[in-house]
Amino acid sequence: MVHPIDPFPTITLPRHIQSIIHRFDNAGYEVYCVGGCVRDLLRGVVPHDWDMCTSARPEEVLALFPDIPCKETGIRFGTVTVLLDHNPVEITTYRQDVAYDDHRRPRTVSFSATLLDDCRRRDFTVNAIAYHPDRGIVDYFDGMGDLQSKTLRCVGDPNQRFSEDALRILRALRFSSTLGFTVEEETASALRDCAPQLSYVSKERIHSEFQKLLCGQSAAVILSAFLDVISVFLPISSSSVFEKEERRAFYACDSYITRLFVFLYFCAAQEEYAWDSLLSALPFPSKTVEGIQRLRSLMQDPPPQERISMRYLLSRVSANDASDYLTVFHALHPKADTAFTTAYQLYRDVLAEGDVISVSALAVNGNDLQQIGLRGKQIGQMLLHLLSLVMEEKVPNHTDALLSIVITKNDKKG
């Protein structure tokens, strides 16, 4: 649950974080929680990840934890990951601004002796707040004010921040979407100016940020405002319309696959190739691509209005796929409310009452049919025939009744 920010909630650190802080304090080093974990604590949200910054050098951090597993994978950038009670905590030595290569990675790492230098190099003000249980909150750039007003603002010159690391462009959109924040005007302008630099970011990282963006509470607002940025990595027109009706349809969906479908539906041209180019522009997982393709196929027909038709639908696709289809149909056709309500009730009834919708649910199986003389493909074909009869209520799902059908059909062939 998210608590009101005014007043800010009291910060309570978990035991393993307190233990780490004590080690640094006792050794005479500065250490602070910093970044997203502090931002979330101030919002009343339990952090998923913990990051800390310190005046200690990486080798000194390692020396503080001889009895605890540490990962050194980020050590050349000053980061040591401490695994305390199976909880990973990233601890990074104070750093300062350096030159960046390819708008993505720092050319070198320059350590600093001050927290201010470390906070100055961070992306957004709300991510540049530091906290120590004894020293309290350190907020050089009024990140707390921006938290209060729900504003996303770069630390320092936004053009510099985005040019240093182009991934920050999508992080800005993702944070705005998931946190429900408004992008400050100067930051938004720089974001658009620097958008072409997204070509330096791997498609895998772009996809990861885009997926999180789509699932955010303010996703439709951000997509509408920044379609020109999205068009840098997806082949859509920057003038595509994603306004009131499109937003309503988008928010009627609550999963990544359904939101992605609705977004692509409105952005894609009507030609067949548009969908293919959209789905190949980013490394969407094959599961996602196949899900989108199934939805496109299902959307060619109206939802079932009779129980038998719903059984046939659920015999062809999973319950999740059918649910996604009904959700998308209702999102795109809100005036067809009666058709949706009828279909959704049928969907719930078929599943809740255990209607037979698969061969495995029949009262006979392949072994039963083999014992009365069927072989090979005959068995599969007969089971499908029996399933149709049961779904259409032409025969009860009883062993004797089904075997009687099989024997009669076989005798006629003989």
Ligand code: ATP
Contents of the next structure:
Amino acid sequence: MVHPIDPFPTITLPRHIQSIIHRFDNAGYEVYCVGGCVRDLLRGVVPHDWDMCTSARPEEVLALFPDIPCKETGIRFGTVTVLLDHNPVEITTYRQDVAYDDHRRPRTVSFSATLLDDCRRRDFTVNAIAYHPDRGIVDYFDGMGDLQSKTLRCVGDPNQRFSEDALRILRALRFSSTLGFTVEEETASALRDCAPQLSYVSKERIHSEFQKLLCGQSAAVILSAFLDVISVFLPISSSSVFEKEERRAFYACDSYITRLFVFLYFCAAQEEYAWDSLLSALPFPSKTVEGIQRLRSLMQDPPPQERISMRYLLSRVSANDASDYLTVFHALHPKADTAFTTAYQLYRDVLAEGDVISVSALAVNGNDLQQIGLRGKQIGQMLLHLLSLVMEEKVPNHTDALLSIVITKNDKKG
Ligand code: ATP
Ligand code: MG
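So that was the form predicted alone. Now I'd like the form predicted together with this ligand, please.
What follows is the whole complex; the chain from before opens it.
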């Protein structure tokens, strides 16, 4: 495939990949970089992992690297992982996948002699481009054209490809979201038709793809266009909308947790029980569930407008949680811009100026209180009382001032 104006960057391979290629070349085997790494190199992005494919059989691959640690975990499917200078590189023998089980995994894989067969079994055209430094790019399915027009398209018949392996449905949405690509029409329609087959995919895999999808640059566009597909694995209320206003709110957030919150917020249609069923539909880690619950409870109140209340907030939750809360508040209430700006300024001031917001920053500690006669629970309670006084500026954070309060209080009791 010739491209009249070449918009693609020149490919330079890291040294460890070049040295792997040399070994195959010298032994007379074919070898190519393939998949996500080639796609990313052509987009000018540094690949985060490396996949290669070869005409050599797995045992021949192993024989090429007697001096280097290799993992044989994927060997049944033809994959050997070579650990060169601690960099894992997956090297897979050219293969054809036949006879899929359960809409998910090939029952048998058969090794093949050709790169064409190997590219044909790959999911999307942009993931099926191969590269060798001497032989250049091999692009059987015009992945370069699709990269240029930012299109996500199945290799082959999309209905067949999604039926073989339903995980590809979510991979399609994930790649469109992270790459900012449009799902090609036939691919999109097949993806919808095959969506019920997602029930064959493990919840863990769905969760991991969904998380990547949410973090992508085009996540909101994909969510709103494919809400019907998402509803196969998340119990989204049928009255949910994810249109212009919702998309704006979503994009105002950039972390996973804030985006997830905003998405669930619109899908739960603010019904109490809906949150629980959404959060239990996928194996969200407890850290995520707790983060979402903290945000929900923080969202019950408007953001602090005074320094003292901001100190109280930051004494209760981490700076990160408070920042997420302010972000989400602003995303969902864009008209309350002044309230947000005020709160955000206070947030920065309290942290930058080192206001006392925790017992550990007080000028007295538990030992000091013990020495003047306080015991057990009294100590913790007194420290919290002192913290309140300092946060409310009723007393300076000086040892003498704090101790005299403790002594006076103790004397009164005594
Ligand atoms: P990334 O690593 O950035 O998530 P990737 O494209 O490298 O994206 P991997 O899961 O690392 O994705 O897989 C490497 C390659 O293997 C893909 O580019 C694709 O060619 C092929 N592949 C992976 N999973 C499938 C699948 N379920 N069906 C068909 N081909 C697949
Ligand atoms: Mg990869």
